[in-house]
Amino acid sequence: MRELTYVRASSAQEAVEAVTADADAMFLGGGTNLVDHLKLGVARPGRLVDVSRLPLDEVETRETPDGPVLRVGAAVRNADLAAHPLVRSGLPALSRALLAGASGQIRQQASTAGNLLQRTRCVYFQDVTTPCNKREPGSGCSALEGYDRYNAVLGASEHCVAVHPSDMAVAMVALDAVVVVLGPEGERRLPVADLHRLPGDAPQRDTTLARDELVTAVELPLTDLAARSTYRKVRDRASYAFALVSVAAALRMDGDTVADVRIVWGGAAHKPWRAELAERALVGQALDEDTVAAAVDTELATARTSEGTAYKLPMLRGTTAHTLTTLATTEDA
């Protein structure tokens, strides 16, 4: 059995310095992710360092020189999110897509930055038995040869193939949302956009961050645009699966033409998929099921397929034509 030591952090600076001073450390959060990665041999730090009881719980407004924010803290859990009214009013892609991700039972535990910092991952990298080049680095991926239902469609590699498995995080991309991470330097912002990695030859990395790095917050702006959102999630069940496709998007109109829009695709990538040429494609254009399809198929150029991802395509053009019609039609998308 591997010794394993726990401490309680009293401060983000103190959880900061102590996996700094430690190789084997990990931050441990609400720990839905990371307590079965323990129990499965996928993750073996030498010590935990707790941060789920730090002062980082609040969800507040904050003005900024380009507008007003919603402030969320690291430790928000997923449900009172959800929840929130100004997330329902003002961000309705999040709430809605927080209330697909996994179940009513992990929603409760299950943390802001914990979501987003989960590991992206396959049926393969779970399994300790066989290959798998995030898990050990060089050894091959089973996913190119096996099970491939779930597997990436864009920006993946010889080396991995996986999803990435947050239905928030999707949202958040297409919500333009910041996260506010605090290092041994200090603190810095980055886009939720550029916080994940395509797998590339590195794909035991799945973000951006370093690995004493703490995610402290993020923040959404409270736009028109953001308010003018939605989240859907096509999956084999309704409640505790991944998603085979999901799209999250947000469309301000301009009479009967689209002025702007954001396209992001979740089981499509290793990382949510900004669909940005899609998004171009649409601009200045009428919208119907038609110029969408058209729109999204300037997306999939790109696309590469199994026999086993196939099906992806056309739900994913069915989906987002779907989703961006009827938030151009509703005033309740």
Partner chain sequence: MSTETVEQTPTPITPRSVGTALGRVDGPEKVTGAARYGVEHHGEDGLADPLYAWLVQSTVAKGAVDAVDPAAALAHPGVVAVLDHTSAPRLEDTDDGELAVLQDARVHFRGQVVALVLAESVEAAREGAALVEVGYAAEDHDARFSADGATYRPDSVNPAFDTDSDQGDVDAALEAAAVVVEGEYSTPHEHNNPMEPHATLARWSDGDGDEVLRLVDSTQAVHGVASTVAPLFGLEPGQVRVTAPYVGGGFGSKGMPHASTVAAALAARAVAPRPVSLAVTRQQMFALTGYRTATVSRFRLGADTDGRLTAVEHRAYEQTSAVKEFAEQTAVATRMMYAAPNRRTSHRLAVLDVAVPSWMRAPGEMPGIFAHEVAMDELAEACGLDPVELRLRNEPDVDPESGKPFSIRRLPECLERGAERFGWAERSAQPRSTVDGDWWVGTGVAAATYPGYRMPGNAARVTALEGGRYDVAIGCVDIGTGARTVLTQIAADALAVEPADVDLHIADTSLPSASVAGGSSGTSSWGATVVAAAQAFAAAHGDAPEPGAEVVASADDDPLSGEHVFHSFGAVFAQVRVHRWTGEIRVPRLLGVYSVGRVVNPTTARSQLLGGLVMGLSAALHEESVRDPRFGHVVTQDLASYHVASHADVLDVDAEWLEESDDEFTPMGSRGIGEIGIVGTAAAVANAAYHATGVRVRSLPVTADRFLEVDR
The other form holds:
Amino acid sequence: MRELTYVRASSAQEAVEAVTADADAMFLGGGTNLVDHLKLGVARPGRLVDVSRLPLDEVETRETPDGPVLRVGAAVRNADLAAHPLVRSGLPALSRALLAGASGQIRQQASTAGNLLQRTRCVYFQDVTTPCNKREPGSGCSALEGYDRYNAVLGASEHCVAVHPSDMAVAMVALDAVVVVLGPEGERRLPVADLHRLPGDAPQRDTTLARDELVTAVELPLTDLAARSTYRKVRDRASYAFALVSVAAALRMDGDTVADVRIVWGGAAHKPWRAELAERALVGQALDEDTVAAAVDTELATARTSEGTAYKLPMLRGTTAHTLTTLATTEDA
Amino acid sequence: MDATIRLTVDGTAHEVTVDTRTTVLDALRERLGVTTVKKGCDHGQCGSCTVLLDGRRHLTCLTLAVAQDGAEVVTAGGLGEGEGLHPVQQAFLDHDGYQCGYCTPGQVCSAVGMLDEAKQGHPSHVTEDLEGDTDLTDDEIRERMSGNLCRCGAYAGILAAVREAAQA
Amino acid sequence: MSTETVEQTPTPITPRSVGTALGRVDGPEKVTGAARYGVEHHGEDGLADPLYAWLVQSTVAKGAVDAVDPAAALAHPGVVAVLDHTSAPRLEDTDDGELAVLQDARVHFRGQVVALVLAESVEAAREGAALVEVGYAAEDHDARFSADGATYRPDSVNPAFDTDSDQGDVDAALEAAAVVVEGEYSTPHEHNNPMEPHATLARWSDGDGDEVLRLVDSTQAVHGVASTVAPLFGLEPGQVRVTAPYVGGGFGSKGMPHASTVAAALAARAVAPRPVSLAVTRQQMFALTGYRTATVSRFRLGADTDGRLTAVEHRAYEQTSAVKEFAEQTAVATRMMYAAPNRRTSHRLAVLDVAVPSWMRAPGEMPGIFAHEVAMDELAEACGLDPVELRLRNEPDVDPESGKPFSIRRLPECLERGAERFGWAERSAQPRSTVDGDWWVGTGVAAATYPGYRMPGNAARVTALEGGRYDVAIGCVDIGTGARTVLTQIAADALAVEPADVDLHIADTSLPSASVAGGSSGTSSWGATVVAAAQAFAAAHGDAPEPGAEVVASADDDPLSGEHVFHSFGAVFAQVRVHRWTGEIRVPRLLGVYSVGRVVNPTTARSQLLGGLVMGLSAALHEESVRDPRFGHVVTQDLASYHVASHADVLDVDAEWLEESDDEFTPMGSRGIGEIGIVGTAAAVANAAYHATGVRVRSLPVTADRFLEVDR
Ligand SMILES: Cc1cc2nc3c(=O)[nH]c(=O)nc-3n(C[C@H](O)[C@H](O)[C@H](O)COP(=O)(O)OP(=O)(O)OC[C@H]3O[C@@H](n4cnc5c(N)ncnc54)[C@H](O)[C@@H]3O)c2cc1C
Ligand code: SF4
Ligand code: FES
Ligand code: FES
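I have the form predicted on its own already, so could you send the form predicted in complex with the partner chain?
After this comes the whole thing, all chains and molecules, with the earlier chain placed first.
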């Protein structure tokens, strides 16, 4: 851990200016990912700009021309967001995804922005003694022929096969969330679906944000579909473990056929993977094990696996089918 | 870079000079000599370093001390009233909810924080009905205490202890 | 200690406190955090204001250190010194390659200590270590384990068993057998991962007093540390004082000192008399503090149509490190487990450029019995027999290997009692026949065994105090087993006083010598010694002694050279659920029934047995240290990627024991309980998973992906 300067920002604007001014500066949220990386030597900033005390800790509803949205401040802690009554009732996938992540303690510390911007858990990324293109561009990817049980099956490149580890982000993509960002040029908004990127030939970049862009809020439309959402995570322990795969789903049935459906996968790719082909294949269909499996397979046609990740395809198939059929049953009830 | 911060630890106010890189865990253990908080992994992966920080359960290994200037920290050493034990601690004794004792201060702090979360109605991963009441079943306790690993495998005793404390 | 040690043959005690659930005498310290572990003693006299040491590890698996450039590290504020193989103090004895820290340029495995940074703060030490530049002349290494590459035959296996055994004619018996089961079973590398990382606080006195080196070490044996470390520095054991008042678990990894303890002592010598605090990081533990080797067991079982074994063959393949040999005794328990006239076992090793393997809870029995008991499940199916019945049919009358009778062998009762409690009778014979909602459900059983060990080299001191109280001292360590509590009880009974009248002192080399807290031998070895000392005391001073009267004694009985062999037994029953869509596996019920001699304290014993079962469950479902052979080190090197069971993984786990007393083994009648809980547990889970799904998993851990093709 390099010696570093610590500053506590008193406004979002000031935080952005501080990071813009110093190429060595980083935002500090709850610290549960960044402090870990400081110790590992994965991140070596010279200045930390603490944004955890900014007045960005409100959860509130707003009316918009497109309907009501829930606006979640970037500093809202994961535990508080998961427990928020409007999230529990209107955005159950978000609540479930948060509760499936990390541990009770970590959720008390972690912020909404930090959760979105946490970095991959690829073991080589975290081990500075091994080559890793994400950590050190051009050094090579150790996971390609190494330990990859947790790595990607969709959208990976020869430069990086890591996955994004956030559970919350997967749910947010399924819920059409929009992230609000403040940069030196002012505010902009982008769908969470466009926040994370595929590795391509620049795996060092997890997201489409510039390093001095501050996430200030996330906005989630409160729709009927969102209220019928859920999140299902499969992991190597019953708790306190990252996803092998996960599914955020939302479903609206019209009688016996699918009227509208959202399927987003975690543990599958460098970003939450919206399974749009599968969604399209399901609309208008009856919902059963076979139709879901067939729909999932259209999405998985481009999947690439190794010995270590081959299991993810049947796991995605089974977990998606289980999640959707369960959602359909609760729909009936 | 040094910084001087104020921390209240188990009711005692301290002014302590830390490196900006010092975690709350190392500030407590190495600078203030408070070893009632343990280091099992230093990376947020075990729960041994759990305290109540401003009333919430918190991993001190992933928290920089400079960022917590003015915070109120309660460790297992400060849970009880005076010399007495906190009911959660007594329950750990009564149910042998520990063996080596290294994870134990973190477990008891976590249990106290968790019971408070449950009282506020927080749901958990295993809560069937997100909008229903919080009922601390065995599965709920296990899930909510899963951020605290115990390599001695004292989980059965920990469960019994927390169950008893929850009913008290 | 001027008092001479007398030899005393202990006789059985009358249990009064023994057998009762006395609460842990050190409980309040533990639940409040007041208990101080390894590096938590720097508030104390002589240990205050330490320098912090941080280990620098090699990033090649084989070769030599070319040059160590400390300049950047030394320029970092707070860094005081950098030691490497050219600048570290010399050791007198470098025969043990694991302990010859910083003595030459050779690199034997990736992660070896190649330098050490000393600094005024933890933060500076960590950064200093990152700034040390180490150049290497790397050589080709071999860190890939395969059974076929394991061809080296060690002279013996841990601790001193024959490498091979061969009785009867296995090949002929297999040829003639009505039923043959042949299979390959494997277990991965596993790391002990006690919750308290290895840690040492060291101070070197520059004077020439008796105590030259002072260590507070997180160890299972303070005397073992002193006697191992002293000769490295050319000291007498008495010149090294080691204490370990509280130890946050060990599970074998703290059974003997590793490189970190020596590194701390070296560093303290370099900066004497300033104390040095060295806490091994969790990540470093994966290279430096021992682990269980991966094993492959090739089994061949021959049986008649009634399921009676005619032949048992167990060939074990494992790996060891080039720098120091450790041969896990994987096939040894197979020699005594079941009756079979023809039996053959062997151990072969691959010698690799890897970290040094060592003891981990039930070395040998854990991986070996996993293999054996899954093979037995396969045999039961092949013979059309219930798995409990198969085991009952293969009970030997005497130890099949030595021909000696067992002191007590109650495996059948363990199986029968467990079957009754578990509702085994209702089990369907057919695998993959029970569904509950989205889950396949099944049950499985496995037997367990662990030998009774009594260690030499123990002595205890009994001193009369005022008011009918006694001071009892023995230099053993309580790593969480409850030793402090049960020895208090044993001493009380042996002295015919209340536990409250016993002032027990342990965990200090200034106290009489004690053997390691390992091999489930602690209570047996130390307890027998305490009884011997109490009885010698009574013989010398009667039951109304003058305060100050004192006896130091050791126990000279030697049950292991007598006419019996001593083993504990158990039966483990597991219920498993496998999710038919996702493959997730859960173990809603786990029950162990044991024959372990007399239980000295039902509370601490239960916790020990449950702890073993939980670790066995953890091995069954989670644990695997993944070594990347290209680099040579374990890449799942933390507690987020090396999973140990979390609370949510541990559901209804229970243990019970048969009432008995093994009076021939110890004067308390106890036999040892620390390891047996881990034995057989993973096999019971794997067998239950087979019963649930029809998928036979022959290698650990049993993870969700194993079942995914099941349903489609
Ligand atoms: C043992 C362990 C297990 C875990 N398990 C899971 C799991 O199962 N599922 C899961 O989803 N997560 C898991 N996590 C990760 C956890 O969710 C994240 O660490 C946490 O959400 C990060 O939030 P934070 O506020 O602490 O972020 P920080 O660590 O403070 O920051 C993370 C990153 O975000 C940047 N950042 C922070 N705030 C802002 C902002 N407002 N604008 C722009 N950039 C910002 C920082 O610069 C940094 O790069 C686990 C973590 C640990 C340690
Ligand atoms: S997968 Fe990505 S993060 Fe992992 S080693 Fe390769 S480049 Fe690095
Ligand atoms: S030491 Fe903080 S979680 Fe392990
Ligand atoms: S009591 Fe030893 S780790 Fe929990």
